[in-house]
Structures are given as structure tokens and as C-alpha cells.
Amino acid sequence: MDDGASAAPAVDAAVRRVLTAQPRLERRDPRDLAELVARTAVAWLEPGSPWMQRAVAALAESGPFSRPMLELGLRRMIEPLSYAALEALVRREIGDWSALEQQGGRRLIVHVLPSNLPGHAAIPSALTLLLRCGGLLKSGRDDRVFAPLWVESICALDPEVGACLEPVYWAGAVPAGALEAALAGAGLVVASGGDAAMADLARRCAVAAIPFIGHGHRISAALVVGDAIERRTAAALADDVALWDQLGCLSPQVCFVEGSRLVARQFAEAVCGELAARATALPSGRRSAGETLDLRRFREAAAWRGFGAGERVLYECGGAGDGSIAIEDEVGLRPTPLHRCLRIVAVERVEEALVVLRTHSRLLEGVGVGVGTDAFPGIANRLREIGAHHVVPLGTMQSPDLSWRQGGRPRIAEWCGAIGMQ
């Protein structure tokens, strides 16, 4: 499927197939559906999985990521889908399984998936089945591979359930034709993407009187407290920056380091060494001409600042795309060009960083923390109070489980209300 108009007939047919198949889910025990999802995840995660092999091979050829990145990253996307985690989510958000047995209204959830990372279809489709809804999975531009394979793998285990999910694609976020066909049968639209696209989609859903849950642009950061500035902290931060080439909303772009500017430079040098080491084990992927230019400008701007100040403020961790670290004077939360570009800001006290993060709480998603074990709970609570939705130790930012409330919103409780189950 390409443009919205030419894709419309195929999307309309997909919607009709899902709406025809979905009533069969009403006879299924939600616990059995959770068990099916968990078995599907195991089928992908077991050594030599043909599903994983097919996805990695196809995505490495068609998308921007390297094979090692895909092999690691896709596992992180799927690992949260254990039966125990799904059951814990149900109990945490809606009480117990019996709440999922209620009859709702229209039972098709349309998912407009982001194009920044592959594998985004796994969790939304799994949760959609848990609610015994049908799902339309509109893939992002750079990931037209995963959703069809994921649905195929569910069908291999249970064709009746697999028939309730349909992967679709059309060019652009909200073109006419295909979107209207998708909305025609929708009881809820859940979407992630750029702010402009989310605003337009929200407007279209409002006109059609369809509930809409949108997740727009977010940014994440890191915070390192003085007594935790050591090699393993640098390695943990490098892991979070390198995974997915920093293109996810949980990828840290700015790191606040408690201490002097000299301490910040020493820490930057350590992180740079760790990023350079990952260039071999976890090589960066392809970049567009525009992305390459942005990366070059980031390096040149930092180099000129250092030249003017008479000190080193740019750390180049190998070739372009392997890592670039800039020591910043401004205590702020400025985004980077991504692709393993990191700003490091020295702060005298942790409170300075908290003030900045509170100021940007509307855009703040996650914070990775490097701090002693005993001090972590206190700092984590303060970060959550100022609006961070994902606060974890450094090195684990890119491995969220189902307890992560993206944008501060519940995983499924809000969906249940939108489709008339609460």
C-alpha cells in the first residue's frame, strides 16, 4: 500500500476482516489469550527462532539499523510479554481478569505505530487481544516488516485469534482515504508520532467522534551523582545511548553530572571510550544525508566552542555515528541530532538538574540515574514528582517493562474506558 487513496480499498477490506473475526474472541478466556501472547513471545525469543531471523534479515536490508542492533533491540521489545507480566498489568490497572470479560461497544482498536523503531507492534497488539478487541496495525515508514511477521506468528499458534489482527501500511501519517477507511470501524485510535501528526489525527478522530490516545514527541535524560562517576556508570550510559542509535524516546540526549567541569570532562572521556568500544559490537546503522549533516554540525559547533574557550569540549568516539559528546555551558535540556550524540552538563548540585527537568516536564519521558544503591529510591521519587515517567538505573533505560506508563498514561485502563468496558 502506498498513498492514502490507493491504500483505502485494502484498508477497508482489512477492517471488515477484523470486525468479522473479532466476535470469536468474546468466547475466549482472557487468561488463555495472555498465555497465547506469552507463547508467541517465546517463539520469537528462543535461540534460532525463524521468526526473529526473518525479521532481522528483512529489517537489516530495508531499514536503518544494523543486524546486531536489531538482534538486541527486537528482543528488548518482546521480552516484556510474559504471562506473569501481563497478569500483573491486569491486576495493577483494572483489578482482576473478570473486568476483561465485560462486553464493550465497538471492538476495533486502530494502532498508528511510530516509524522511529521497529517492533512497536508487539505490545499494543498483545494488549489489544487481552481486551478481546480486534486490532488494525498501521506500521511506520521504516518498519513494514515486523507487524506482518508478528501477526503471522500468532496465526501459526492460533489462527482464530490471529485473524483478529491486520497489519496495514500507507504513506504518511494521516492521508485521506486510508485513514477514513480505518476510522470507519474504529472504537479507539492509539497513536505515536510527531506532535503535528498527533494533533491532526486527534482532530480527525474528534470529528468522527472516536476516542483518541496520542503519544507525541518526548525526550529523556541522564543524571549522575558525584560518588557514582566511575567506569561502570560510563559503560551503563553508553549502553543507553548506543541502543537503537539513540532514536527512541527513552534514549538519553543530555546527561547532568554532579561536580566540576573537570569532572564532567573526565566522565565524558570515559563515556566516549565506551561508545567507541560499542561501535564494533553494536555498529550504528544507515543515516540520511540530512541526518549526517546534522551530526556534522553538532560536532563542528562543539569544536568551535572549545576553540574559543581554549579547552576541549568535544569528544569524538570514532567515526561519524559512533558517538559524539559535547560539554555544555548551558544548564538546559536541549535535544541533540541523535545518532549517539550526547550533551554533558556539569552541575554543582543535583537540585540544579531537577529545576531544569521540572521546567521541561511536559516533554520529559525518562531519566536514567547513576547513583549509589541506597540513594536511588530518594532521587527516583523526586524525579517522578517533577514529571519523569520512567526512572531507572543507567544501563536499563531501553528495557522498559509493562509497568512503564508512557506519557504518564496507563497501559490498558484508559483503553477499557474508551471502548466501554468500564
Second form
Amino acid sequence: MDDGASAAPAVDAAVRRVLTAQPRLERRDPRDLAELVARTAVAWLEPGSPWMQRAVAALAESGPFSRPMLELGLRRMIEPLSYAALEALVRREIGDWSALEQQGGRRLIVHVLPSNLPGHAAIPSALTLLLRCGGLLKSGRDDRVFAPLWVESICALDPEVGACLEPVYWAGAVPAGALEAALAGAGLVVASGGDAAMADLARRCAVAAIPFIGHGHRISAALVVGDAIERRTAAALADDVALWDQLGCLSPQVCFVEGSRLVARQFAEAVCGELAARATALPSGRRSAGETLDLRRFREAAAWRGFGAGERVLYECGGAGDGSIAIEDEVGLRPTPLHRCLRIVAVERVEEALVVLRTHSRLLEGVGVGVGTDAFPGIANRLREIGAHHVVPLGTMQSPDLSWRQGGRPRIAEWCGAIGMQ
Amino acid sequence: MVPVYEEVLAFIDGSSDRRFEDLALAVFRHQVEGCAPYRAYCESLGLDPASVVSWQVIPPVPIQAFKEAILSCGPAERVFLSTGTTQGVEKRSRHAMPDLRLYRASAMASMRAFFLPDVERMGLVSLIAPSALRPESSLAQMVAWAAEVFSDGAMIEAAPAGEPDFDSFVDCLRRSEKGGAPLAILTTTAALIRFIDHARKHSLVFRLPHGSRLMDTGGGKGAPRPMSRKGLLHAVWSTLAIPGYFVANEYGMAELSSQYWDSVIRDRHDGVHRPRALLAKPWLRTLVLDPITLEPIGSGSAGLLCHFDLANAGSAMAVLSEDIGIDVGYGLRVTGRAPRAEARGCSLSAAEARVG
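Give me the form predicted in complex with the partner chain now, not the form predicted alone.
Now the full complex is given, and it begins with the chain already shown.
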């Protein structure tokens, strides 16, 4: 049983264990903690890593993703955790290590992890340790495997530090009982998920006077400028669409292509070929009946728009989960049902795409850009100005490093403020 | 004059001895020839129309098709729009009808058979927005025809401005109560629930004369609160004194020209005792399909309802709905809607979006 009431005793016990273990972090140098995190990451990333093997095997069994997808995707989740990247993050956001060395102010940080992708526990738990705080890692529904294994792998290298992290699970984001038990010891709650769950959680934290940082729904897009419309760009876009079956909030759902409708169709053809090629190397995972039907609805809508208009609108890149591309009539940012469904929108000028993206800046997270190297900085700056938080070349959208400010928020500086660190 | 339409009209009025299958295949070929999007669809399937020899294998069009293309075999005499569903903001279906006689003939014959089998005409009151106000509503048009065909006087429009006017509705109920003339109430389920709440709030109770009846339609769309069918029947009895066997749910879709109706009134009239189910006239048949594979599934199992409506001869006869139902042998039970993806995590998907 993992409903809120029955999970409450286990959560309560986990909170007590972390609060007991947490003071020992005061004696640790944050640089040593960063090094420990980096070593843990290496233990996962080295060839034949038993941690990775166990995680992939268990997640392939219990979750929706295929084994090759998990092998690639989990690497991308963990790779950012190098010592150099952690040090750069500290310098960027809080000046230097000394800011983390002050005594006192250590609090339990509760992480409510999203259920769309596995492996989400790695970076938040690592950053929590960097702040010499204990962490409660509430897993998402489809990944109850990674957080316990990740914590176990830290324990294997340093049991004292590992004891400051506790994986927990309860069904849903905010059931009564378990959440109360978690909040009882919390100094900060950091959560990702749907807007409704985030609003509910924010309300509950406000009542308990606990700082809350929530990341709600987000959408990402791609932008391909005329001179970059080529097979290499199509392949890069297909990589971004295929990874995690598009379930991540950095997965592009709409691609704006500078050029005519004919150019858009040719580009769609190329992307579709690339997606079809990835169906073997990166097979799609299991889908619920609702997801399967949503995919069919997406294909049906595009196909019938084409039958009505007397032109091809839908590009089917193999089976339903292998890829579906629709050429859109209207210049807009309409989400897809995910699972490798992409809308391609032809725009005469890049400006048109920027206007649309600006309109949706509240929801916009990332934009992958296909453009010549020289032109990238200029376009990237404009996209950041209109509210995109993750602007990178196509093909790297799903590999954010620690410089990505999710939702435009700093990684750790905001946490420091919330838990009262100077 | 399109010959196949005349043949369908003859089938509806009972003057034809053609079989459903013959007509269905004739309609199918007419639609392949006359409806360019449907022809393109069949071509995309690699289908030779001549190879289709059974109505069950006629390719159905999904509801999405009515939202994205005009499925008409000729210039439309009328275009009806769907009202949308309870599942979010979506494009509306457009049902273009080149010959309105088919819809009228089918709808009136079904209403006669399943709602008014025992009376020629009676007093009608409607809580549905009038057709003059909502020309795009196929339901409003059906009610307008019902007023012409079945009302023994001028039908009382109790939603003359679109929204139900409960004061005039109550006046109408009181007149029936006092005068002793039974009344047929035509309403959406949502308006009925609103009226039940209104009656409770104002302690209104009516004892309508025996023979009074009620048609409700539209499911929970726009209802102020959910209400079980059992609860609704009980509330209709306690509020209006209309017994359950005179309360008939009509199952219709803007994309169809024919309707299913609750069996209860017809069964009572025929002296048949069996559980309530939805029945249709012989020109509307339905297959229950596995929602994922779209293969037919056995009687008694829930699946996606795929309708074959000869009265849709001018648009698309075979329509794959989004409704889940069960074939109970003598009729259908609609049990819900086809599922959609659940929200998972922070990535915005179309199912969760309220943009665009």
C-alpha cells in the first residue's frame, strides 16, 4: 500500500532518520561533498556499472521506457554531475565555496519529483548535499527505482552522507498523511509536476509556512533557420524528439521552419526518416490506452486535414510510437500528445516564430535552434529575451548541464535563501 | 435528386424491400465517388471499393475527420456543428448535409418509434434552445421538427432565449397538472439537472398526468454537477411524477443523422420486459470495436462504438465514435468515453493544454 495514509509512518520514520543524520554534514567540507557526488556519478557512468545495470533492468521492467532509452537517458541525467560543473555552479550562483561553509541553517529539503522521466532524483539530491542539507526524495509514479538506488550508491561510497538522503514514495503529489509527515520536518519543498498538483502543493506548504519552489507545466520548441535546413539538422531534431519519447519538458513539440510550406514538407520528410531510423536504436516504450488513443487522434486529425485539403499533412514515421509529424496551417504553439509527435510550422520569417513564442513565454522552457554557427548567438539572445530558459543547438536539448535555469530560476541560490543561508 | 438518397428514404419509410447491407454498400460507393476526402482516405488505405462486399468492413471515419474536413457528397443544405465534449477545448465537428430530408425522416421515425409509439400527438415543451436561435444545432433542428410532427398545439419553448426559462417551464407544468393533459418534455440532461436543483431549492413538486414523458440527451455536458442515471430517474419521479418507464435518454451525435433511444417506452408499449438499453431503427447499426486494435469484439464486452448510419448517405455513413459501450444483444449500453492520456510530470501535452 502506498496511499497517503498508509505511507505516512514510513515517511515519518524517513524524516526522523534524515534529521538525525543531517547535523553530521556540518562537519563536512562542501568541496568533499561535491567530490563525493562526482565520484557517485562516475560509478554510474563507468562501463558495466552495476548501478546503471540494476536501474535499467528494474526500470525497463516497471516503467514505460525501453532498455536502450533508459541506458541513454539515464546517462544524460547523471553526466552533468562532474566536480568542475558543480564548482562552476557554486561560483556562478553564490560566489564561492565559503558561502556554503557557514555553520547552522541546515534544513531538510523535500523534493517532490515528477513522474514523467526516471532519474530525476540525481541532480536535486546532489545539490542538496552541496548545501550540506538532508533530502527527502519523493519519487514519481513511474520511477520508484532510481532514487533508492542512487541513495544506495552514495551510501556505498560514504554511508554518513548517504544517510542524509531518504527515498520515499506515496501515490499522487499531495495526499493527506504522507505529505504532512514530510512537511513536519521540512525547511523547503522543491517540486516539479503538473500545474494543478503544484498549486495544491503550494497551498499546503503555505499553510505550514514552509518555503515552496514549484516547477509546473512547460513546453519546448525548435526553430530552424533557412540555411540550416538540411539532413544533419533533421537528425539533430529527431534526437531531441526521440529521447525519452518526448515526455521531458525539454522535448520539442513544435518546430518552426523558416521557408515555404514546400520547404517545411521536405524538412518533415527528412525528420520523419530520421525518426524512423531511431525506432530500432531507441525503441519507443509502453503506452497506456489513453496515450495510444491520443496518438491515434493526432494522426487522424492530421491525416484528415490532408484529405480535406488535398495535400499531405501527416508524415508517419513507422508505428504510432515511432514518430508522427503534422504540417500545421496556423502559426502557433499547440502541444502534441508527446510520444514523438511533432508539429512543423512554416514561417516566412523567423520573426513570426518569435512572436508566437513570446505569446507563450509563460509556458516556454527550451528552444533548440538549427542555424549556422555564426548566427546562433544572435538568435539565442533573442530567444532568451522573450523568455526561453534553455536555448541550445538542436540535438542537445535533452542534455542540459547545470547552467540550465529551469523556469528561469537559479539552481541553488534560491534554495539558500529559502532555508535562511546568507 | 440523388438515387441512393431516395432509396434510403424509402428504406426509412418502410416502402423498400432492400436489405441494409445492399444499401450500405451502395451508400459507401456513392460516398467514395462523391466525397473527395473520403475517397482520399480509402485510397490511403489502398482500398478498392469494389472489394468491399460487407457493411462491417466499410472504413469508418473518426470523429476527428468531421473537425478537419468537409465530408459531404454535394453542396450542403445545412451544416450542423457539435457542441464539443466534456474533455476540453477542441475543434467542433462540422456535419454538412446535402439533403436534409434524410435527417428529418430518420430522426422523426426514431422519435415516433421509441418516444411516442402510443400517441399520435401530444403537448410538447422544450428546454432546448430553439433552432432559430441555434441553427447550427442538429438537436435544436430535431426538436423543431418534433414540434411540427408530434405537438398537438404550439410547442412551448421554455428556453426561448437559449437558456432555460424555469418560470415559463413551471407555468407549463402547472397547466398540464391542472388540465390533465399529459406532457412530453424535451431537454438536455444538463438542463434537467439544473431544473431538478431549481425545483428542490424552491420546494417545487409536480404531479404530471399519466402518459407524460421526458426525453433527455447530451450526457453530462454542461451539467452543474454529475448525477447517476438512477439518481436522475429518481429525481424525475419525485419532482415531476414521471415514472422511469416514461423517461427515455436519446443518444445522438452531431456527426450522425440517426439516434439511439432508451428502450423503456417502446418496450412498455410492446409488453416487453427486459433491462433498459439503447435501441435504434434498422437503418442504424453499430459495431463494438477494441479501442486499440479496432477489431470487432464479442457481445457483452465494452469497446469503441462504430456506427453505420444509412441516413448519413450524404456525408459519412460509417462513423467511429469516441464512446465506449456494450452490445447487450438487443441494444447498446453506453458506458463512457474513450480514455485520454493522464497528465504526467511537467511536460505539457495536448491532453493537458488549454492553449491553441
